[in-house]
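First, one chain by itself: the form predicted alone, in structure tokens.
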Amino acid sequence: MTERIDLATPAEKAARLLSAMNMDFFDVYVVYSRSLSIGVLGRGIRDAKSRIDLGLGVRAYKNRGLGVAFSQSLEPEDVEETVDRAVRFARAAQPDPYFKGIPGPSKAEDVPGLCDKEIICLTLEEAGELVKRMIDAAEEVRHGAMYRGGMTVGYSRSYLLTSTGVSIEMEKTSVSAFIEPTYRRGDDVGSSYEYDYAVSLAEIDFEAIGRKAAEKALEQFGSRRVKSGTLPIILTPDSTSSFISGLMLAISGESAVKKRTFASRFLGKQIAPQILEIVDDGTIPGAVASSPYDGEGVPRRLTKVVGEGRILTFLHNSYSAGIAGVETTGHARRDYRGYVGAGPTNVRVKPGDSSLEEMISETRKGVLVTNASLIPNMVSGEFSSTIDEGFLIEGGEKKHPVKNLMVGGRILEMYRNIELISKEGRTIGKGFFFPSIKISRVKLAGG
């Protein structure tokens, strides 16, 4: 992965046409990125990939019309073609009420530690080799399972120009890692899963992965149904990722601000006890989530996004707060084929008092969730999900899995009705932070 391709070159060339076309904003941004991924399926590695992806994308305002194009090759015949059709979309375009520019440029300090040198060199064969220690850690815990999962490391550099002045290049890279295990016994069957990602290779324990899925797996052997009812549930540190995130696409970008999701209405106010806290920080060092600027040039900054149990802001790029009559937050997310949004970098909920074992000796009745997905509707903030992975709790233990549960109801319920949360907790990709989670009350549908 040592192809070095020049992105000024074609950048520049846009922007010097687009300054001649009398276009009241514009911007280019040109991306560059390789991945190699290796699939898992059944007892070894199913396949191995290359992508590259390359192109540049042009936005032109014109009295406040929005013209976008992109071309998948920098030939500067194509780029001449691709800023003409984005001169003509923008004259053609009808006027957006809500636009109010773009961002002027910003000095960043700099974030250390985004790119690694052993991903960028990394052969399919080296990433083979790291995915079979993977399933080798878990053959060692119990020989036999099934597979699916694999890897995943990435490289990309982006440079982005505008006519306000920002000219900025960045580069990255990332690895992920997972494998999931299912284990057959008589009728029974156990399944889970583990996974890491990261900024570098060296920061993955692909031993670890592997056999910490294997241990997770033996554990759902013997699984129950359990009674519907009304009980309470613990979150273990990857639900509570799912639970957080739900939230922290409700507040970003147009969509928070245009009165679009369940927590549009929410801003300023309180939504759940005081105890929860929620911060999110783009600047944190070879954090995966983490850059030095956003996708528009704007700096990255720490953001408290609730206090005390209070929606503090939304998150923004400088669409939605121009919506919203505040400053961009920092928060835009791009593609060169003209999408910008607005998104979370790295999540850190701040840790609590209790520890996971007192939250579970305390209970006298619930339910231990440690994999479920609890994404709700955006609009109407409802879910209902299955709990793909729990244990039943009796009288202050972990008892016997639990299958065939279902969790349901109105997401902000579940956060006014948190109760605890953990001091310990799960760190992802150095920047992401999850503690575990009891809430109160919540209706189980089993059987």
Given for the second form:
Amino acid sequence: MTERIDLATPAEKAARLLSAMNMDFFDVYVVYSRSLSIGVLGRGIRDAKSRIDLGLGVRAYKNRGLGVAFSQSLEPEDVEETVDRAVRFARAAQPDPYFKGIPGPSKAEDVPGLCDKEIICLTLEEAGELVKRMIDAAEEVRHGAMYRGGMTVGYSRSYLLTSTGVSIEMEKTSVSAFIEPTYRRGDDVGSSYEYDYAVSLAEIDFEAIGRKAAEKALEQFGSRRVKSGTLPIILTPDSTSSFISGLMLAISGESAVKKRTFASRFLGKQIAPQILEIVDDGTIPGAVASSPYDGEGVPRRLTKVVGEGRILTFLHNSYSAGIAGVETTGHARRDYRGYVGAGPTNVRVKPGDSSLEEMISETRKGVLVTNASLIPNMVSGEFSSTIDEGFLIEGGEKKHPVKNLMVGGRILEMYRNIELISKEGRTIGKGFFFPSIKISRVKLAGG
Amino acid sequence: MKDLLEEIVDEGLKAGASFCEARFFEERGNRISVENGVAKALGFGIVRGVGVRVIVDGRWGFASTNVLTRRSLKEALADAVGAAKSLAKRHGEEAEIIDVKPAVDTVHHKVRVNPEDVSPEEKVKAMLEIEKAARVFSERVKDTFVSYRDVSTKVIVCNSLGTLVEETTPRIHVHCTVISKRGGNMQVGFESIGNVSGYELVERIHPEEFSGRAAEKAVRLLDANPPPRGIYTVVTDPKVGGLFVHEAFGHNCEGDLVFGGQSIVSDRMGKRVASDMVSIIDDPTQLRNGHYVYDHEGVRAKKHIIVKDGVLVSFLHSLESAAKMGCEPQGSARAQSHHHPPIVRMSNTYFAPGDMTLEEILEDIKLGVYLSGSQYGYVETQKGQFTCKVEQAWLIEKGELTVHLRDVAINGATLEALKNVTAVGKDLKIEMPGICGKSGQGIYVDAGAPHMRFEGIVVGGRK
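And the form predicted together with the partner chain, for comparison with the form predicted alone?
Next comes the full complex, this chain leading.
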């Protein structure tokens, strides 16, 4: 599904135009991507889609002022207008006192396994067959659900060129699948979802996704309200993922170093018991969030983010690193629209020595949280979220599903109250790893 | 471009499509970011391309491209036809559309001041003035941000029903965020304004009222308390009511989710779904952020009454959902860009006003919570469970607002909540310009409500 679109020529043209405009720094980022997707709605497959996307983005700096422009057309006149706007805007922008420059070239180790030929060669007909398998597997568990979901495969190639001498071309494939069956029994609803994503098609088990989604949906029948109280909760890997990603966002880039997040004050400080260790590794072969270089051409690396419960570093791009007076950690993120942020790659929480089964059996009364968005207010760190899917635990046993139950508090209090981490967990896309986590006490608001 | 789109549609029919649509999309926009008194970044972007959608052998196929050559568009058509054919033998939802009278029209929304005629320097100056009003509000103000965006969106819809409609819509958005700080306590306040408009919208902003209000919220939240937990009578302001009507109920009335089995009201047409005080309207004809004249299938927009006096009277429809459900098309299909097929979307959604004042709504509440300003909300339509996060709240004691509260969210079952509406104010405001996400597509919307009273809502908090 790929064709060889020339990215270098428009990028070099833009760079030549920028060089002649007397900018202090600039970079040009061009991306070509192609994706195929199959959509599911209602009783089964609904549509098939094919997309070609192409874009060129420019960052230009003059007297520390930033001008950004992008175009989805690589026609010469559009490239010229894009450069012209970026230059004009850089001149109109005011000096950003924190800006120190953009990175120069450095050589990264190759990260193998990021491009899957099977994905590149996949046809929509074959993709339709994979989605059918996912639905059939759900139907085998229980016939008659209404569905929402689908799958997407994609290929992308990017080219980065900077005034500091960086010239990098990277390519990558991706596949994602998702299905959400809904069963009805009178007024009662059983609904849940399952997903997976990866670099290579072979890593996705479509039947397992369909089967698990249906099983999880059926478990949601008979949900009941739970009274307000302060109880332990157990996060399964999918809710651990949400819990951890809030912290990762809060320690990323400009907001973290400009002291605008709840975690800003805690660099070098203990936020959780010593059992908590989190690493970020953008160099894992074949992993979904791996790449040889970040969005500014800086080599990816393994970064221990939390060690023995202590925040060891923030995740930087060159801008935030410049403010903090440290080296960038290679966490720049960008697309062709020009703005560069910072964020995690493959996040891995170190397994503990407990197990989900033990956590449940040792809980007299608590809630098993299988799906919840636990992202707090990034500034205050306070949160109040609905447990979208969960189960009451009583006498060490998983009982009925819960409904209209909310969890709230300060997210860092939840980190302090981490009691157990399981040895088993879920690996996603060969890169992310999330275990189950038991939190000793959390405030719950219910019926 | 129109000729090329018509050529593609003709070729689609020749290739065996029973329906073919070629849609050109172009969005040009400028951005300015001001942070703590420095306009540190200015941006510009062009999004442009064509999406081709077909029905072949009872299946939908869709393809899009940014490359606007005849050859590339023909390849996109071939991809779309191939996509539909690849599903021809698969079990699934049969693709169909309702036959409508074709529309041929060109619409340009008039503006007083074209943003392209205002220099970047002048825009920067205006944003700095807006930002300054927040920064000087108090010593407790730590950081101030103002973002400006002007965007002009051109859509040309050409389809095999004979429709050929072009609409160009200008929009302006200004957003102010303020972070306040005292010791380790940091809070955030924000304000935003946005509409289908030219630059005149910016000229009408009074910085002290707009960004000053964001700063005031951020600073006052430093002294606010955590909310109580449990079930309360709540009074919602126009923004919280707007968030609720859009998230908790509106999505359930989108025709594609209804025929796709994802709505809790799919079998409630003509039945009572709310207290008889409640009427719900979606109106793309109102000049608010969700305004348009034609939807992205080329159907003329009209005002939709969804719930009348508590009874469900209509859903929102695309050509497809109208055909599936035997209804009239409602002009409610829109797409984020050429890369997305049109799906059913809300526009300007609101609770219709009643006849009470806020004082009358509050007066007989012994203990409750007054909710003000919306942060975000989401709904699991198939379960009918909603969550709304609000900016700030106050305890209601004996009809009076007393303790200031922060980090408040509410949760509940949509239909239970709507049946428990016991008061509706007369002070309707539709002032929530934003972008709503659905199925990976973001679309311009607005929402609002008068003050309203709901009984038995779960309030989450850490007290």
